[in-house]
Every structure is written in structure tokens, then in C-alpha cells.
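Next up: just one chain, as C-alpha cells, the form predicted on its own.
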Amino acid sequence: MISKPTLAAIRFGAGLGPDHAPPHGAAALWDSLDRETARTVPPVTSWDTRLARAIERRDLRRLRRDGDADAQEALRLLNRSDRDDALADLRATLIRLATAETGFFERLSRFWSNHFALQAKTGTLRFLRAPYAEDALRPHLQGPFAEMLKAAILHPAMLDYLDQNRSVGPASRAGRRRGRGLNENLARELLELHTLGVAGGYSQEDVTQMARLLTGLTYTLDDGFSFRPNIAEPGIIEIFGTRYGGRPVTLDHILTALDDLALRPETAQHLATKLARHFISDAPDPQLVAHMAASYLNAKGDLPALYRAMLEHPAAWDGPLSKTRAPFEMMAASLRALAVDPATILGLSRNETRRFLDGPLRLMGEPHEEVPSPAGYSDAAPAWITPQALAARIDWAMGLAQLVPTDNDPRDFIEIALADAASDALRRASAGAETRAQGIGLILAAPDFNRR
């Protein structure tokens, strides 16, 4: 049986390794939040540089259909840069959840940046998704979750993803004299992925309703994020039997209605699910999930009363180890079991990030700054296991024991990096191996090191 320090670490940290204690249950999780919360951590590139650079791409693309010939250098140099930074900020990213006390907080980080999936559209904003997370999620990690939504709902880069600045009410100043209409890919998204979950209750009529309150949404590169009243559909708008709107419209009602949202019963249902499936169990055991949803809305849908019930109830703590690590967590925890330096990843060239990170994420079927869609990444083990996505795994394992220097024995590299939840078959075959390198990769490339 696993003990407690090793299940800790493993299904809500970021795993074991030698310059990190495991943490001894529940308490010692919830002690690391404050802290993980206040550490300094290696930076990633800010929401106001990705929006400056979008502005500057876009005149630097009026210039060159305008025929200036030093345009296209200067677009060039730009877009490299700004894929050189989305690799500083894999680099970052990686090293973040790697080095953490347990990492349970940097696990929550990616488990809300994919409830909020979103990645870049358009030609002009690129690499979204590591500033977005900074900008609007990581701040709100430990507060009402009221909060996160509204941040989340109004950035630019989701209203982006979701095209609401296509969206304007046909009965605005601005829907009468253009003819435009409605787009409800926010509304739908916001109750069926954000807040109520697809088995919510909601009809297509409240989609509707909820569009039409949502116009008035918007953002330009100039200004950043807006409430536009001209597009806004006027009048009063019931939803789920409460009336928001009115003449005129304000952003206030809709602020109002994403509160309503966020303290609704099927919403906590919703969030109580997803993280007890994220975390422990792809079938989470119905008492674990109720009294999570309960103590999120007696606590007013406060965030760390939610991770609080699900790390206090016992259901957290039984059964196997049977999530799969994600390919970005399997390598974190791989850097983190040999302890290799982070100025050694965070040093690594454009090329060696691409060749050693970015690529093998991707055929791992986890490319970095992608989501498959505004549901985000499956957290179903059999997601992960694919034949490619295996062997791509294998050949990362295999690779990094080659690469990074060790005198670890295999015999005791598996007690650092599975401790208590290697298996015997595991113990033999890394033993047995005709090197130390090769006995490291075979650890690190078994099933037991990618369940979670």
C-alpha cells in the first residue's frame, strides 16, 4: 500500500525527488498553498508585452501593404521574438512546477488554465496562454471563484478566443444600423465548460438570453478591454428566473450575472466533479464530490474551501494510483526525481528548448500554447495513451537519463522517484538494466512513474 507522503506527493504535487520532502498529508498540502502563493518564481512575458507586440505587428503590416521596405524585417524580427519568448516561457513554466515545496499550488495554476482553455486565434495576437494565466487566473487561485470568472470572462484574450467582439445586440444603436446579430460561442462556453457544467440544465434558450446580456463585451488592442453600450442589447434580459439589463445596459449587470453563476448548486456540482476527476479519480467517489460542493457553497464559493474538502475527505486518499500524468507533468517530475539544476533548463538555446521541450510535447499530444478546443485537455487517463504519445514518452525518458549526469543506482534512483509506489517488476527490470542511464530511463518511462 502507498503511504501518505508518497500518495500526497504524487496525485497532488508535483512528485517526489531528493531536494524535496514529501509532504505528510492533507495539512502539510494546504500549509504549502501560502507559500507556493508567495514565492519567487522565474518569470513569464506579461500580458502588456504580448498586447504591445500585437499592436506593433499590426502597423508593421499596414506599413508593408503600404510598400515600406524595411517592414518585413522588422515583422520578422518581431515574430521571432515573440516565439523565442512562448519557449522562455515553456522554460519557465516547467521549472515552476519542477522546483516547487510540493506543488500542489502550481497544479492548481494548470488545472484552472485549462478550465479556461484558450490559445491564440488570431495572426496578430500570439502566445496567449502563459500571460492570460498570470493575468487573470494565478492571482485568484485562493479567492472566490466569483472572481476568476469575471477575470477570466472579460480578458481580451478570451473574449478573443471566443469572438464576442463579434457579438452585438440586433436591437443596439449598433445591431439597427449595421443589421448585425448575436455570436454565442462566450455564452455557451461560459455555462457549459465554466460554471454549469454540460449537465447543468441549461437550454438553448438561455444560451440565447445569456448572449444577448454578454453584448456590450469587447476589446481593441488600443484600449485593452471595454463595455460598449452602443452594441449592448437593451432592455431586460430573464435568465434562470432573474432579471438582469435595463435602459440603459451596464457592465454592472453583467458582473452581477456571472456572481449569480458562480454560487449556483449546479456550478458547484460542476467544479467539485472536474477537480476531484482532475486529481484523483476519473470516476470520483459521489460522497468526496458532494461534500466538496457543499462546503464550496457554504463557504460562498470561496476556491480554497473547495480544495480543503477535497483534501480532508478520505475518499482523496484511497484507492490506486490511476490518473496519467500529463506529458508537460511527466516531464516536470522527471527534472524534479533527478534534480537537475534550473539554470540548466532555464538556459537552454531556442533550438534545445525545441528539440528537448517543445517537440517531444508535442508528439506526446501536449503542444505547447495549443488546446484541442475551448474544453481544454481531457482529464480521462486513457486521454494520454496513445501508441505515438507512448513512444514518445519512452524516447524522452530514455533521452533525458542519457543527457543529464548521474550517479544514482538505479536501485536508488526508484526509491527518490517512486518511493513506495514502484512495483516489484519495476524494482527488478530497472536493476537489471545493462546501464545506470538505461536503468533510470526505464524508470522514468514505466507506467508506475506516469500514473498520478
Given for the second form:
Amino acid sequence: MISKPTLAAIRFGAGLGPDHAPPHGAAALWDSLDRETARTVPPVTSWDTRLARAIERRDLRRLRRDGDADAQEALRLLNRSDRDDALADLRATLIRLATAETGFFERLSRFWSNHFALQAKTGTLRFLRAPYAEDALRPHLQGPFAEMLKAAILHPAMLDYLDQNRSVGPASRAGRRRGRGLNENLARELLELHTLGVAGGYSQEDVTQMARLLTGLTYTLDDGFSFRPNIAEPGIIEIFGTRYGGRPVTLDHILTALDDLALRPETAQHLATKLARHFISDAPDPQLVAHMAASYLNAKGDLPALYRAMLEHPAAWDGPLSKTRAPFEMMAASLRALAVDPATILGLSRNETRRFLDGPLRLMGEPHEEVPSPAGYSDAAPAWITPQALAARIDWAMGLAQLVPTDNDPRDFIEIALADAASDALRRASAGAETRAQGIGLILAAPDFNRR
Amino acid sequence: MQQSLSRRRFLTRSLGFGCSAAASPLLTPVTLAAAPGDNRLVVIILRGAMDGLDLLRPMGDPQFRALRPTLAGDGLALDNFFALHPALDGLHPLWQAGELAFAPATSTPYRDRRSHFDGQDHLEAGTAGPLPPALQRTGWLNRMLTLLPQADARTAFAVGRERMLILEGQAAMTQWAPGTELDLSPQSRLLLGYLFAADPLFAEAGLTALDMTGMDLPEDGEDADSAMMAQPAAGDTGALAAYVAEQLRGPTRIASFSLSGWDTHYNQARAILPALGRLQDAILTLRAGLGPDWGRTTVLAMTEFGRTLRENGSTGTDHGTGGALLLAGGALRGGRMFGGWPGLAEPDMYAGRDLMPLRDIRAYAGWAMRDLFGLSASDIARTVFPGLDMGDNPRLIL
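For the form predicted in complex with its partner chain instead of the form predicted on its own, what are the coordinates?
What follows is the whole complex; the chain from before opens it.
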């Protein structure tokens, strides 16, 4: 039976470490949320910077096309500095999790980033996952889900990723003049992944109607998001028995539909299930999920009510730890347990970041700046545990243990890193390692430390 | 002398591609399994919903050009009705040699929701309707393995970074991708093995990781020389397919891997080209790498569902229903179309928008497995594809 503070730290937070007292339980996690929300250090690249770089890239490509001899070299330098920004974002986000008071906010941030998963397509906008999360998701983590939904769906990064900027209302002015029409990519994922869930009872007709309603959403590099009435489908559009739209076409029709979607019971069920699966178990207690969904709806879609309902339910505190730490979480937990100085990580050079962080994350199956699909990474416990990904974890754990100058005795370190979540087998094995470093690496690579 | 040079490093070097093949997000796992007999089966999962109508163009259908204003260009004629996408010109000689075939209008039983992720789960689980809990984590290739009495589970292995449902299940599978290194002291290796073995969630993957990185280079130089001769094709897909071919020349009889990049919502004429290139590379590399064994090989390239018959508003296509199954291999009764054509007129469509599937794609896979591995049709309908009506034998195999 694992104690409540250990469960709180490992299941809901960043893990255990010598610099952070474990949260006593639900209340302590809850209290930390406000303080962690306000925390934006170390900084990550802003969305505005990303847009400015994209404009620069577009202009340089034009110059190159027009035969400007210097444009090629300028593009190369721009790409290199963008890649450096992305590596800096990786270092910063890792340190945010590793050094957070409890890490609950940062864990939620990773969850929502995977819920509204996207990555850059080949084009002018690049390396945008961290800036997008900073711009669209993190400000809304503690508010109504509808606000996060609108921020994510209307974000240029999402409009680009799911082709919404290519969709044109067939009866709109531009549609009629140029014979263009719908692209239903975003409309489908909005219903299937972001709100109702695949079991949410919608039909192809609903997807088509939603695609009609979403027309008009687009962006330009120069102005960011924009709503363009001349590509928006005019007329009344009915979705789930509610009529939207009409003349004149306005953005408000879309915002109202997103507000309504956020409050549907199917959405509550979908979000509650996903969140409980993420934190607690691949097969969460149905009563816990029902309690979360009901609390969410009672609170008119307020996300803190959803989190609070999860934390306050007894089933959230059942053992054992049956989920697995994602590679990024495992890295952060290791740094936290070893109390690695944040300045060491933040000071890594481009090549060191690639060798110690970026490359290993890729080998472990979670490359920074990439998602496998609009559905994000699988949240099932076994999904991360493939032989090759596990080999990469072992490799990284052993390497880290050798690099960190530590007088830590594995017998002491296991109490810091795992406390009462350590198995007797791991206590024996780590004490039987040939060197201290190998003993510590063994603890970080062992199943005990890779569960949460 | 070369004590530290382990087998996996040697494999990596001889194939000349290190980690890059496995690291590509477009290439996901290769799974390999040993089975008795001489016949080989390769299943390629095309993730993202491959547009069968673009790969295999029904030029003879009077509706085709009107439905596809930018996607109905001339292809390479296969018969007097269908043409192959011009980017697959490397496969045209296979058609002429009887080593390429299609089922133009097929699909899994998955309908209407048109979710990639659900659709792929159904394709790999091989089930109809919502997945029963007992089948949620088992794939049809794995269930087929359980029917082969001489299949040696210990020599069966899988290569890749992500889990692949189609080969998960009771028949013990090992998953691997070339290029992984693990430098551990013997004592750490021993202790980790002990820890992994005690945890069911980590045991299989953990012990495999330790086993596969712990293999030593064969002492004699002869094996090394022969493997050094294996030349990888250019590019990640080719390199991975070369690796698969090498395994299939050994004791492996069943392999599966996936190719992504088929979700062509926008500007499909250009967007589909890289995916077509990878598919062609994979097939041609398998053919070259298998040498004489190509004659005993069948390749099935299948996708979760087809795409809309009409182009969408941005010269792409959206999620649909029916689509094409591509078959290749020297074991194939190829150079022909299987299963007929539903037509593209409005009343012939599925739901007024998609290609009408004329036959369950599992029936093709089922009959291929029956003829390749000597299984009974009733075993396939009971264990591999529960509840499937196998129908008549399309006689895919020579």
C-alpha cells in the first residue's frame, strides 16, 4: 500500500525529489495549481516570434526565387536559429516540470497539449508545439473548457495542421466564383477527438454540417487568425438540432457552436474518461468518471471542477501505480530525483541538447515537436514499453547516473526517488550493483521508477 | 578481438542505415514472425486512408473524370478499364509479369464514423463492430500464428519502435528495430533482467531489449561476409524493406510493417506522391531482396478505409469507405482484378459519397492465409476473423 503523499507526487505530479516535499494529498495538489499557473519560467519561444520568423522565411524564399544570391544563406541561418529555439524550448519545458512545486499544472499542460495535438507541417510555420501550447492552451488550463477549445480551434497552428484554411463554403462568394468547397478534416477531428469522442453519437451528416459552419476560419502570417466572410458558408446550418448561422455570416456563429459543444454530456464523458485514463488507470473506475463528468457539467464546463472531482474521489487514490511515465515525464522525474541543477540543463549547448535530451526522447518514442497523429500519443500504459524504447530508457538512465556527480548511495537514493513505492526486489538489486552510479541508473531504469 | 562489436551493431553496419530508418515518423514498426513451410506473407498497413481511386484509376468509368477534376489524369493502362497512378511506374512490369493484382472495391466492416484511429484498430484486430474486450489487444496475424502448430514463438520477432496491433496477442512476439545499442555491464544486465522479469508490464519488452542488445557477433567471419553483401536500397523505406527481406530469406515467414502519409485532404495530386514512392520502394526492395523466394511471397497492402469519390473543396479527398487492396508477389495469381467494380454513378455509391465496398477485405486476407499456410477456412472464420463469412475462394494464390 503506497502512502498518499507518494501517490500524489508520482501519479499526479512530477515525482519525488530531495528539494520538494511530496504533497500530502488532494488539497496540497489543488493548492499548488494556482501558484504553478502563474509560473512561466524558464520562458519558451513566444507565438509572435514564431509568426515573425515565418514571415521572414516566406520573404526570404521569395527573394531566393527571384534569384537573390544571399537569400539561401540567410534561410540557412534562419532555420538554424529556429531549430536552436526549439531545443531551448525543450530544455525549458523539461525544467518547468522537473522543478515545479508539485508538477500537477505541468502534467495537466502535457495532457491538454496531447488532447489538442498538432505539429508543424512542412511550410513556413515550424517548431511550433511549445509556442502554441504557451499561447493557446496554458492560459486556459484553469478556466472553462470552452475557452481552451476556442483558443485551440481558432489557432493558426491548428487551422494549418488540420487544413481548415483550405476549406471554403461552396455557396460563399469565393466558393461560387472559384468553384471551391469544403475540407472536413478539422470538423471531423473537432467532434471525434476534441469534444464528443468517437463514441459520441455523431453522424457523417453532423461532420459535414460542422465543416460548413467552420468555413471562414483562416489565418495569414501577417495578421494571424482571421475570419473571412467571403469564404464562409451562408445560411442556416443545423447541428444536433440547434440552428446556427444565418446572414450576415459572423465568427459568433462558430463561437456559439463551440460553446455548445463544450457543454454536451458526450464531451463531459469524453474529457472525464481521458483525464482519468491519463492520470489513474487504463480502465478507470466508472464511478470516478461519472463523478467527474457530472461535476464538469454542474460547473458549466469549468475545468478546475473536473480536476477537483478527480482528486477528491477515493478511487483516484487506489494503488497500485498502473500507468507508465511518458519519456518526457521520466526524464523530468529523473532530473528531479537527482536534484540536477536547472542551470546545467538550461546551459546545454545545441549538440549536448541533441545528444542528452532530443535524441534520447526520439529513441524512447516521444520526439519533441512531433505527434504521431491528430489523436496525439496513445495514453495506454503499455504503449511506451516497447523493447527498443525501453532500451533507450535504460541507456539514458545509466548515462545520466554516470554523468551526475553524486555521493548518493543507491540505498539512500531509492528512498528519495521512490520512497515507499520501491519494491523489495529493487531495493535488493540496487544495493547489489557494482558501482554507485550503476545502482542509481538501475533505479531510474527499473519498472518501479517508470510507473506512475 | 571484436568482443565489443555486438551483433546488432554488425547488422546496422552491414545494412548501412543506423537509427534513421527506425526514427522516421513515416515508418512504423516492422513485425516478423517465423512459421513453418516455404510461403511468405507480408502485410503492409497503409495508415491515413489510402485513396484507392487515385492509386488504381477507373478510367473506363464514365463518372470518374467528373468526380475528380484534378485527380483523373491518365495513368499507366492495366486493362481496358483501370490505370495505375503514373508515380507507380516501377510496379507496372510486375503487373505484366503476373506479380501484381488489386481488389478495387473492398473494405473492412467498419462503417460511417470514418475515424482513422478506430478504422486502423478494426483493420488490425480484424473484427467487425465494436471490439470485444478479449480482442482489443490482439491482432489477426497473431491469431493466425496460434493456428500454426510448428510456429516457433522464440524465433518469432518484431522490428520497430511502436506497438503494432496486428501482431499483438498470445503467440509470443518479439519486437525489434535494427540500430539500437545498449552498453551495460554484465552485472547491471543481470540485475535489470531480474527486475523486468518480475513486472508483467515490462517483462517481455525489457527482456527482449536485454537479449537483443546482448547478442555477440558470430566469431567466424563467414556469416559476416555473406551479410555484408546485403545491399540496402536508398532511403528509409527501402532500408527497412531490405531488412525484412533478409529475415524472410531466413526462418521468418510472416512480416508486417506500416507506411504512413496517405491522409491527403489537400492538394492530393502532389501530397500523395511521397507515400506512393514509399510503397513502390517497399515492394520493389522486397522483390529484389527476396530473390528466388519472391516466388513464394505474397504482399498485401491494405488501408483502414478509402476516401470520398468526389474531390473536396481543396483539391484533396476526405474520409470515405470502400477502397483498393493491393496484392503483389511471385506467389500471386496476378495481372488481374478481383471482386468486380460497383460503378460510380450516384445510386451505386455508398451513402451518396463513397465507393461501395463489394467484399470484406478480411475475406481476401483469409483466403490468402488459407492457401499459403494450409489452414482450414473454418479455422480462419472461427479464430482469425471471428464471424467472417469467407464466401467463395477468389483464388489469389497460384
